[in-house]
Amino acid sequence: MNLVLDIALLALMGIVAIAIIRLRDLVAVTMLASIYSLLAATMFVILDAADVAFTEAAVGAGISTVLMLAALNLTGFTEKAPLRSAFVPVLIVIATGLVLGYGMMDLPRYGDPSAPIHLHVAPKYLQDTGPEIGIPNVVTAVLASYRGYDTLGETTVIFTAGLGVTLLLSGRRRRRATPESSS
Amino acid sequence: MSLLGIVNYWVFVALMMLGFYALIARGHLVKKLVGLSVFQASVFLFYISLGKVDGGEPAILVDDPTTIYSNPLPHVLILTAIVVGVATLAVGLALAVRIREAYGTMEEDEITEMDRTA
């Protein structure tokens, strides 16, 4: 059963992502990027990752998609016919494909349960998560407890962006009410 | 499941590289930013399917001693990466409307072109 909608959903990205390739309406582009988001987000339940499909499909298909739309509303609805070759591109991430590909035949086998990923670290946290925590959702507890600090961090960073967008779109305002200063 | 084997992975390997040619290949910044979401999405996938075990359930713990969760590493390094790339995303579509003001057109093209003749 796992099979078969590893199969389709991987199917239906590839077919999502070569679509968001080719199309040139970008209300469409964003549409299509929402839905490979919605995609990925219900990958990761088949992956086990709760916790991570609720934020892929929030942020990635639902915030994400806003701001998308919201900019292409300030800068228009289309993308020009590409002008240049795609030949160099196209052998860039051919070649890279490649070499990615090459470096993941060493690595353990798709679900491995003896892959050292599951070896280390991880048991300590599912072992003590209960007795130390006292709530079951392990990933909740690694990072709003154990690795309380880094999520810090993180607003930190979600802050530090939210004022770059504001600095950078703050002046907008001002300079189309005197247009002949910025001509 | 286990009969995919590696093959999982080339397949985000793939994604990853459609992403990547949106990115490089096509000169709308705003298509450049997709293609940056669709490569960035693929990598989540592919870290994330390393913390798989068969069998596995959802690092949430029951009362039952037998049951075999999935790595919940993985899963907690991801969830601070789609949030901080939705923040980066947020900054290039900000630089991107800041570019059309300037320059008044969004293709990386005409805008090199621009700052060549200038």
The other form holds:
Amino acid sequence: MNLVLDIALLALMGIVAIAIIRLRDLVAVTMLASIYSLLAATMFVILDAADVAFTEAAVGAGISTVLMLAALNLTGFTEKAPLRSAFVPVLIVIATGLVLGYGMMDLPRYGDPSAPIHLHVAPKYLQDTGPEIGIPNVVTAVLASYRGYDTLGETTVIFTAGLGVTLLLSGRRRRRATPESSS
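Right, the form predicted in complex with the partner chain is done; let's see the coordinates for the form predicted on its own.
Left out here are the partners and the other molecules; the chain alone remains.
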């Protein structure tokens, strides 16, 4: 049953991705991107990565959708027809996919208990998290304590990106308002 659900979810994600590529209505693309993000969050839940699923749902489906709709409100709702052929970009994407596929051949199998991550880092976290930190959830302990500075850095990057988008959008409004007020 799990395999059927996984295949159905991946098929839905593929259908939504193809629809995103084919559409020219940018509002529809934004909504489909939000749906794709929710499907990805569902996949993360199935993979027992609830913390990643929450982040994907909040940032991917929530904040990103609002920011994209705000940007569309300032720019326009339809994509212009491409002036050039998409042959070169498609070729680059295929080449990149082949290189990534080749690189994945060296990775250990999914769930392999003899993978390096399961032999070195994970046992230490699982054994030492309770006595050292006192936080029962290992993922929370790793993100908040062992990798606290890393998490702070990621938060700073997200804050800076949000601030940058806010400044860009407010600058666009001022420039748009300036010619109207001068006439």
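Between two forms, the rigid core is the largest collection of C-alphas that superpose within 1.5 Å. In this text the structure is predicted, and so the values were computed from the model without any measurement. Residue numbers count along the first chain shown, from 1.
- If you fit the rigid core between the two forms, you'll see the Cα of residue 158 move by 2 angstroms or more.
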